[in-house]
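Next up: just one chain, as structure tokens, the form predicted on its own.
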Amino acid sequence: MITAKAPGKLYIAGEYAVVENGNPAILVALDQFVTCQIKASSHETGNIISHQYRNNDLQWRRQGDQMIVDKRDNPFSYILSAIKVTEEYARSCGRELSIYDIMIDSELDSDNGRKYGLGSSAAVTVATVKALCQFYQLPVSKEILFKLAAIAHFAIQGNGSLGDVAASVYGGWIAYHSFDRQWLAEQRHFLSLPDLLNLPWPDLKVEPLQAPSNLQLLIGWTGKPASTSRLVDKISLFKAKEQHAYHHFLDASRECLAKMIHGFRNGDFSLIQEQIRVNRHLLQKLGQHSGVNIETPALQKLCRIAEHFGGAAKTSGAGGGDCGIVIIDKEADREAVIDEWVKNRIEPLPLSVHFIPQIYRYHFNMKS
């Protein structure tokens, strides 16, 4: 049995921007995990078994008289996209495939099925292609882990930064810089995967940061989840009608994140407080001109409370729901911040962050 995990995420800062090229978001991996186990099968058939997504609702909607099946909320669907190109890796390797059975358990969802905005389809590919890497013996380092399972996402969700999956990847505190996506597309149809993984990508950059040490995080969840893929939808909508504003917004969250970052590798954490206020206030502007419900009042609650003790506090991710993060000092009075929160029906996640080493290259018979 061959056992992989993959951590789940959480945006601090910079997203709608950062899925535009070269633009940055600051991330964070969590120690909750999408673990994939991989055993050889007796049969001529396969199984992919999952507790979680056994009962997996398909959704749907309507586009004139078709029915538009979204595959990109479709937990299943990037697990047989990471077995694809994983797969073509290991055929470009000289490896023959075999059948095997599948088994994902994720934390990254409640017992009951809620999603709490934490990355899943991101931790499921990345667990999916690390676990399968084991398999059949390829030894990968963490950049040619995070370019096959980016290869495998994009191909489902089609838009996003990737952001996600570099977080699942690299661990701990991140700065992302996002590729050209486009360029990707374009590649794929020319290039033979081992020439596209080896190659540079455009505008790609992944830089691990170090937070201040008496920084803490604090993570609330509202209770609703949301979709990032159709949020993101309706953001390129107003990109396409308000480019003049839309750019602004690129380059004031550009700035914003450019002085976070630096608040980050010089540790100074009154800085980045600063920043992700700053970053808020950006989130929004851009949902008022694009009439897109990106901080919700039940995230404007979890906002504000943290604020009243000392914390810098935003959505997390595309908004619409899920979680909001807190940057705190560790000297403040978190407990009070999570009472009014409960008091609110706002639930804190009791989460720290994951890091992997950073000297790591990935073989087969190392432990994941």
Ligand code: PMV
Second form
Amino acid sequence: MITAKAPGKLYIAGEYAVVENGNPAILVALDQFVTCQIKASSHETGNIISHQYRNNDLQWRRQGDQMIVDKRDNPFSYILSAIKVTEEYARSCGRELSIYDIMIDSELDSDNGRKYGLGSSAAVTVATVKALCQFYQLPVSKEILFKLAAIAHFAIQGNGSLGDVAASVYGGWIAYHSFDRQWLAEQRHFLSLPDLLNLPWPDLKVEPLQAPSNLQLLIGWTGKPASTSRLVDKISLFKAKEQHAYHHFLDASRECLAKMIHGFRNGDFSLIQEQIRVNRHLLQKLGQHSGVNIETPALQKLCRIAEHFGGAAKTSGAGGGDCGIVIIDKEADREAVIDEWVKNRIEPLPLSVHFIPQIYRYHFNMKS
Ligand code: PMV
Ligand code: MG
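Could you switch over to the form predicted together with the ligand, since the one displayed so far is the form predicted on its own?
Everything in the complex follows now, all chains and molecules, and the chain you saw is the first one.
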């Protein structure tokens, strides 16, 4: 039996802007995991089973005569895509394909189906690719793993930055610069998968960051999960209609992130806090101009409470519900923030940043 796990993530800054090639975001990996187990099957069929996804209903809408299913919100789409891409890689490495059972266990999708927006689709993709690479005994580095999972995830979601995949592969705090996905889509037709994996991808950059020793991350969940891909679709409409305002947002976000990354490199806590506030303001303005409800009243309350106790707070990810993050001094009164959140029906998530060793090799112990 092979077991592999991949962590969930949260965006710290740079959301929406990072969807455009080469723009930066900062993310962290968290200690909540998707685990993928693989076992060779002795039958002619294999199963893909998951306790959390067993009631995964399909949602569809009508477009003329067509019944359209949005596969972007279905975890099985990501699992199947991960299998397809990794098996393509396995074939190119001369492996013979076989039949197996896959068991997925996701801490990122709670039993009652409630999601905290911690990147379960990215983590399930990464965990599946990781497990299959072990199963087929394929050589992989973090970079190869990222590229395989990014190809698989992009084939389903289509409009994301893949920052969540990077966080899940690299772990810890990272500065992620998104790669040129148009280039990837084109090259998929021309290059073999091994050639594509060995090329440097245009604009892709992942830099591990170190948080200052006095920095503490607090996470609050406001409920009401939002569909990230649909929110990104809406901002994409704004991009077409309000090009000037959109480009202004991109420039300002890039400048803000450059300063924040500088703050991490130099252990400058107050610069990081300052830029978190700048980034929050930029996202608020983007929401107002585009009519997308990024900072909901509950997220606003979460931020107001944290700011009152000396934290720098903002929405995390696409917003419209889900989580907000706070960067606060370890000496500050963390309990006071949490008490006030709970009184206001904001759920504190007691999660820690998850690190993955820099040197990363699989032990080939494939015995079931
Ligand atoms: O809502 P989340 O945590 O999945 O984050 C989405 C972040 C965006 O920048 C809005 C989209 C993306 O793919 O980067
Ligand atoms: Mg979200």
